[in-house]
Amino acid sequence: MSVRFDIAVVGAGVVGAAIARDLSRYELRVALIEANPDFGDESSKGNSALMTEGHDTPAGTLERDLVVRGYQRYMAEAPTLGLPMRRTGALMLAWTDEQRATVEHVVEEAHADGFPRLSLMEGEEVLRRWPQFRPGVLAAAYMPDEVIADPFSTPYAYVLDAVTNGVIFLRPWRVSRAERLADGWRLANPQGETIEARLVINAGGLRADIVEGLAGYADFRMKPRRGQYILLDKPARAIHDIIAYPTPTPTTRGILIAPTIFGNVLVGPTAEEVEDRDDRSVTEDGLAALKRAIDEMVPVLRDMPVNTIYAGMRPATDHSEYQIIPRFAENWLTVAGIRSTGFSGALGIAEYVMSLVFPVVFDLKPTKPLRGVTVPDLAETSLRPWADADRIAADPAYAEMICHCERISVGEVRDALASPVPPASIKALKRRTRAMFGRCQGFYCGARVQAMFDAAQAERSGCEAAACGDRRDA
C-alpha cells in the first residue's frame, strides 16, 4: 500500500531542498525524494559557491527576478541557519580598449537595471588595491556586494530545516515510474516501493527531463554542461582574496578566480557541453584552459600548490530560460533548467514556487509553528572548535584532531554522524565536516574517518534492526 503525501518534491539538490524547506511551513504532508544516497550529490556539489546579487543574469527574465530575490533571502536567512558568508566583492577586469568598452557598458546597464553600487574603477586603482593582477589593467567593474558562501552546508541547512519541521526525506529513492491517478500521482522506485502525492514538483536537476518523460512530458531536453576547476592550496589566498572575472564575450562569461569560504582559491569553471550527464572527467584541454586563465589574470598564482582538480555538471537544457512549468490541472509542477544560478537563486525559486502552489492548489497560509536549526560554521575565518576554549572545556573531543590539514576534530565528525540527517557516504561526511578536504586529500586521516563512519553506520543498522528509537531519515 502506498504512503500518501500532499506534495512530493523530486530531487534534493539545493533547489529541491529549498522548496521542501519552504513547504515545511505549511500544514501539509511533504516528501523530499532523492535518487542518490545523500542530498546535493550532483550539480549542487560542484559549483563556484558564489552568491551573486543578480546583475549578470539576463534583464527582464524570470531568472533575473528569482536570483535577485534568492540573494536577498540568503543574506537575511543564512545567519540564522549558521551559514557563513564573506562579502569579498568582485571585479570584472579589462586589459584592452574593447574590453574596457564592454566593462563600461556593464556598469551603465547595471545602474539602469537597479544595481547602483556597481562602479567603474580605473586600472591604477585596481592595481593599487590588488597588485596581484597582470599588469596593464585599464579598468574594472567593481561589484562590492558579491559574496562567497558554503556550497555544501547550504543544501544541508535547507534539508535539515525541512526534516526538522516535518518533511519526510526518502533516500536513496529513484523514481522509475510515474502513474497518473484521478487525484494526483503514484510514484514507484526500482525496488517496487510506491508513494502517492496530490502534487508532484519535479526539481530533478540533471535528470529532470527523465522524470518529465516518466510523466509523459517532453518540453525540454537536458544539455549538461561540464565545468572543470582547479582548487589551489591555502597559501594562495594570501595573494588573492577577491572574486575576479574576465570581461565576457558574446560566447562565454569566461573563467573566474575566486577565494572560497574554506580558505582556498578556486579557478574555473570551464563550460563544455557533453553528452553524458555523468561525465565529470578532468581533461588536458580543460586544465590548459584553467592555467591560461591564471596566466592571463593572476600570473603570480601559477606556482601555487594545487589542492585538487575536479569537474561539476550544470543542468542546462536546450532552452536558455528556466523551465518552471505549472501543470496544475494535471497535478504536476516542473522546476528545471536552472543552469548555473541555482545556488544564488534557490530561495527565490522556492518562494516563487510557493506563490504558484498557494492558493491555486492548496488554499493555506504558512502558519505552522517552526523549530529552528543551525548547521556548523565551516568557514576558515570563523571560530573553529579547535580554537574555542569554552567548547573544548565542555567536551575535549573538540581538541582531538582527526584531520590536521583542515583542523577538524573528532567531535565535529562525531556530531555530523549523529545528525538527524546523517551522511550516507564517506563523501557526504567529507562535505559535512571538511575532513579529508585538505592538501593530503585524506591520505593521513581517511582511514580513521572511514572507521568512524563505518561504526556509526553499524550502530544505526543495529538500532533499526532492534527498532530502538527514531534514527530514521523518514
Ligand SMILES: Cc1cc2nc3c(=O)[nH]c(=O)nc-3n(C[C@H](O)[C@H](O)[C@H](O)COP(=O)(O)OP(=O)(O)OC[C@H]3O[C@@H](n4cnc5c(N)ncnc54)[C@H](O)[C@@H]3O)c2cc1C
Contents of the next structure:
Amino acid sequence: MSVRFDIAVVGAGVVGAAIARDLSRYELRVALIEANPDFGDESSKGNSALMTEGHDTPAGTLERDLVVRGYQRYMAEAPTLGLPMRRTGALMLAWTDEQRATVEHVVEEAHADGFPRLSLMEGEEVLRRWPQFRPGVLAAAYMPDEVIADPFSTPYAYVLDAVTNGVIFLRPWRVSRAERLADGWRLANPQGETIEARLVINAGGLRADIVEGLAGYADFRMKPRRGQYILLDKPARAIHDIIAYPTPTPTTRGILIAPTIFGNVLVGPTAEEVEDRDDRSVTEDGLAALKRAIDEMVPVLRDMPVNTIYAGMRPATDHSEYQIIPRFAENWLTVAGIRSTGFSGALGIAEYVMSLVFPVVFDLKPTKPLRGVTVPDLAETSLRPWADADRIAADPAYAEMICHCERISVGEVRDALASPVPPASIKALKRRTRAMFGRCQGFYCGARVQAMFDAAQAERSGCEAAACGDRRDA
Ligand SMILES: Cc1cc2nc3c(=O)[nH]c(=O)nc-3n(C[C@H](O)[C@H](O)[C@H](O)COP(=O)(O)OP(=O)(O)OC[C@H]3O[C@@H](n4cnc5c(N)ncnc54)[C@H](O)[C@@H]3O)c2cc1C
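Return the form predicted in complex with the named molecule of this protein as a structure block, the form predicted alone having already been given.
Full assembly next; the chain just shown is listed first.
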C-alpha cells in the first residue's frame, strides 16, 4: 500500500524547499522528496549566494518578475528565519571607453525598468572609496541594494519551516518510476517503495529532465553549465568587501569578486557548458581565467592565501527562460530550468507556484500559522557564539572550540545534530555549522566532528554507541 499525499514535491534544492515551505501553510498532506541523503546537495550548494534585486535578469521575462519578488520576500522573511544578510552593494566596473558606455547603458536601462537606486559613479570616486581596484577605473554602475547571504542555511530554513509545519521530508528517496493513476501519480524509488500524490511538482533542478522523462515529458533538454571558483582566505575581506562585477560582454557576464557571508572572498564563477552534469572538476583553464579576473579587477588579492577551489553546476536548459509548465489536466507541474538566479528567485517562484495551484487544483487558502522557526546565524560579522559571553555563561559548550579555523564550538555542532531535520552526512553537518570550512579544511577537527556525527547517528538509529559495540562483540 502506498502512502497517499495531496502534493509531492520532487527535489529539495532551494527551489523545491521554498515551494514545500509555502505549501505547508495549507491544510494538505505534502511530501518533499529528495534523492540525496540531504537537501541542497546539487546546484544549490555551489553558487555565489548573491541575493540580487533582479535588474540583471532579462527584462520582460518571468525570471525577472520572480527574481524581483524573490528578493523582496527574502528581505522581509529572512530575518524572521534567523538568516543573515549583508547589504554590501555591488559595482560593475569599466576601465575602457567601450566598457564605460556599457555601464552607462546598464544604469539607464535599470532606471527605465524601475530600479532607481542604481547610479553611475565616476572612477575617481570609486577608487577613493575602494582603493583596492586596479588603477584606471573610468566609471562604475553602483548597485547599493545587492546583498550577500548564506547559501546553505537558506534551503535549511525553508526545509525546517516546512517540516515543522507538517511536510513529510523523504530522504534519500530517488524517484525512479512514475505511474499515471486516474487521480494523480504513483512514484517509486529503486528500493521498490511507493507513494501516491494527486499533484506532482517536479523541482528536480539539474536532473529535472530525467524526472520529466519518467512521466513522458520532454519539453526541454538540460545544458548544464559549470562554474569554477577560488575561495580566498579571511584576510582578503579586509582588502575587498564589495561585490565587484566586470562589464558584461554579449557572450558572458564575466567573473565576479565578492565577499561571502562567512568572511571569505569568492572569485568566480566561470561559465562552461559541459556534457556531464556531475563533472564538477576544477581545471587548469578555469583557474587561469579566475586568476586573470583577479589581475584585471583587484590585483592586490593575487597573493592572498587560498582556502579552497571548487565548482558548482547551473541547471540550465536549452531555453533561456525558466521552465515552469503547469499540466494540471495531468496532475503535474514542472518547475525547472532555474539556471542562475534560483537562490534569489526561490521565494518568488514558490509564490508563483502557489498562485498556479490555488485555487485551480486545490480550492484552499493558507490557514496554518507560522511556527517561528529560526536557524543559527553563521555570518562572520554577526555575534559568534565563541564571542557571546552570555551564551557561554549559560552553556560552556559554546566556549569549547572544535573547529579552530572557523571558531566553531562543540555546542554548535551538538545543536546542529539535534535538529528536527538532522544532517545526514558529514558534508551536510559542515554546511550547517561551518565546522571544517576553514583554512585546514577539516585536517585538525575532522576526526572529532566525525565522532560527534557518528555518535548522533548511532543514537538516532536507536543504538547507543556502546550497545552497538557490545552487539558487534557478541
Ligand atoms: C556557479 C553558480 C553560481 C550561482 N550563483 C547564484 C547567485 O549568486 N544568485 C542566485 O540567485 N542564484 C545563483 N545560482 C543559481 C542557483 O544556485 C540555482 O538556480 C538553484 O540552486 C537551483 O535550485 P533547484 O532547486 O532548482 O535545483 P537543485 O539545487 O539542483 O535541486 C534539485 C534537487 O532535486 C533532487 N532530485 C533530482 N532528481 C530527483 C529524483 N529523481 N528524485 C528525488 N529527488 C531528485 C536533487 O537531488 C536536488 O537536490 C548559481 C548557480 C551556480 C551553479
